[in-house]
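Just one chain follows, in the form predicted on its own, and it is written as structure tokens.
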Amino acid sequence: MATLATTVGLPRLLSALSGGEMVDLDRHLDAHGLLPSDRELDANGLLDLVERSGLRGRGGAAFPMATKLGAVRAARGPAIVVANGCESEPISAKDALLLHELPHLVLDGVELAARAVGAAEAIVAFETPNTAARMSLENALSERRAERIDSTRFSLFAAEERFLSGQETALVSQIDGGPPKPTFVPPRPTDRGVGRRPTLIQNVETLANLALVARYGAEWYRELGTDAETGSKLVTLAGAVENPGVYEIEFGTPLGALFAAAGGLSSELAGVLVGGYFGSWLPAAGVGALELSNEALGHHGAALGCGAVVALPARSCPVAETVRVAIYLATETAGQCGPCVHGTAAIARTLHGVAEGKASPTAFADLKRWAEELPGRGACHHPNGLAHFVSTALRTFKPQFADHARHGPCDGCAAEPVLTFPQPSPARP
């Protein structure tokens, strides 16, 4: 776990890590002192210190935590704040991370985060199996109730495992007993979530950062970044390079200088995956030069997403571990709506298809089609992010495929994964 230190500045959040253990509430202090009271930073003021500072969503979409914080207190009803510390992306590893060492940065912007809202209580979501977390996050609630730095009533939340726990609607039907699938929207979180009430659903990184906001202002916080993405990113870097992991990067910084902090790459790439399972396969030549900001990786059909990134060595076979990840993605929907439980099963079969050399000649037409009919055709964006990575796949490694379709598996099937997932238990749906 690290931070780029090639940027003046960083890192930011991970400045008081410890060697892999939590830190706690004195070393929190001694790093970032105590926040601001409500006195010194009452809610209309914490509201326009954050829009100032430009901060974004860090779940995903981006999207601008003022906009949130504003439609949430403009709600009729007592609203209620919800952590989210899903990390649905199985590669992705920032929001464990943050929870298991840095909990006290979390629970910071959770209880500026209330603040802001007018909320008297709050839930700090993680999956089930991160047990890590869960012992942090008591600790570290253990620490500040007795210290009493708290006026927000905190609880815990373990969701399921599975790849739409993280999606805001699905969470909150977990939380309200139910199971994790997301509801067609409106009404939003925002105007009825958990327990119909208002609900301000941030993941952990952006509270993270709204714990820095508070701390040293919306100019420091700008200091870092571009002017549509201020501030660092933690990116999950795996793969193809010496030492993977957690990295504290300036929006903006070339994927190049990131793989350097890293140590530099291990092998030759057939490719590189930005932005996780929902992401973005692009090709291996001149990536280093790419700029990872939203912004930048828009003019190549790509986004950051959740931050992760894997540099796919030459040695594995790129339609493998995209067959891989899409038969994965296709058992993972909630199983409520036709289009997306049928579509993803035609993708990931028809893949499957071409992977072993057993391919209709109809195969790369329908897939295309699939690809381009099936966004937007559920409750969800789960079959949009299919669609998006099986099509940057099928564009980004052509030749590949169409080898694979003539001639089956090749040598590189058999290496060892690179994409990874959890396994489905026996009792899994």
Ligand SMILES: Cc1cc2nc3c(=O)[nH]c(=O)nc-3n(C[C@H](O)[C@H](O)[C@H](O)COP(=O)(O)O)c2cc1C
The other form holds:
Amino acid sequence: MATLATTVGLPRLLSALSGGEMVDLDRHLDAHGLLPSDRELDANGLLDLVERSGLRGRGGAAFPMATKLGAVRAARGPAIVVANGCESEPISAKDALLLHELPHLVLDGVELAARAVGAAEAIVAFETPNTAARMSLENALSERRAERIDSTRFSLFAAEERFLSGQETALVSQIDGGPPKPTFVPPRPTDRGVGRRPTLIQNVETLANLALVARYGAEWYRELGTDAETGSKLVTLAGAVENPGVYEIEFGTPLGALFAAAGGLSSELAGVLVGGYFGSWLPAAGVGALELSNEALGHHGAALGCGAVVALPARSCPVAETVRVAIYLATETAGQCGPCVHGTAAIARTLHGVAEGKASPTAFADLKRWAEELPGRGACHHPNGLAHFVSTALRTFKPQFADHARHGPCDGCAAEPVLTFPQPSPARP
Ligand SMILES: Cc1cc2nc3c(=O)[nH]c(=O)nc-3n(C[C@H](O)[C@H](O)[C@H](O)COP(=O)(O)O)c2cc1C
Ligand code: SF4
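Taking the form predicted on its own as the starting point, write out the structure of the form predicted in complex with the ligand.
The next block holds the full complex; its first chain is the one shown before.
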């Protein structure tokens, strides 16, 4: 996995990386020093610091961390912290990198988050196949126990490998012994989550950032990024670049600079997918000037989400890539909200018909209508995400979809898939 800084002041999160190995406690402390003690930085001080830093969640929704801390502190009952390292987005690899190579930075963040909400207990969650994360976390926790670093009682939780596993209410359900299915909110996990206790759920990259904010301060933190989106962001770059991998960038970095840091493009592009499988397809023309922040991408109807970016090579077929992912997402519905179950399946089926040149005359009108009607019709954002992904594909690749509807598969349809995802197994229906 390649990691490169693209800006003065970077890397921050990735500064202690050590050639693919887990960074042990000695090396971690050499790089960052001890955490401020409880007396140096208490719960109120932490909340104030997070507020001033402008730290937002890195799991996809970019929600301000200070607001969530405030909500958990205001809720009744003994709070608990969940570090979300599920990374159920198949093309994202940044949380796996953090958990495997920089577990102490994440655990520092969990310890601080627990301090901020007065929690005595914390759970670090990852997906079951991520055995590298489990081993690093177990090693790191035993190093920390030996040095009596933490006041918090930590445990690990291996979630199912499903697209919805990392959705916060689905994660709460699994930790409580249930299926990986989202639940309707309210109540939000901040009020009633794990064991019906107030629960702070934060992405592991958010928590790793907290570990830096607590050590270096809010002003230092704001030196990078934009006014609205402060600090740095881990981005997983895949597809037609010379060195795909995880990169740490400043919010607002032009996509062209990220491509350059990755050794440049390895071919002409058909388009770019920004924000993962709930993200947006954008045309290749002028894409290098796109700034990687939610605010700037918002002007193009896109968002950075978890930070997964795919440069689709011109030899690949965007129709085939979109259809495969749409079918995958439709099969990943948790199967409990009618409009989601039927709507996502109808979209996937109709798209497949278009790709095969067997579409009904109303296929494009149907797809447009469903993509407009589906958002907001389920307990979670799954239908919204699929609808957005598909409608940006239909807009960006309009001629290619029209061509497939008339003539069926093209040469690019047989190319090796760029957008990949876990295949169903007998144990994973
Ligand atoms: C379908 C779906 C899947 C999600 N998967 C993840 C995930 O794997 N990891 C994650 O941190 N957040 C994921 N989220 C977002 C979480 O629900 C939640 O917002 C996040 O963990 C909060 O942490 P943050 O505020 O630090 O980003 C997902 C959301 C949705 C709708
Ligand atoms: S909207 Fe879909 S994925 Fe989300 S909970 Fe309902 S059925 Fe499951």
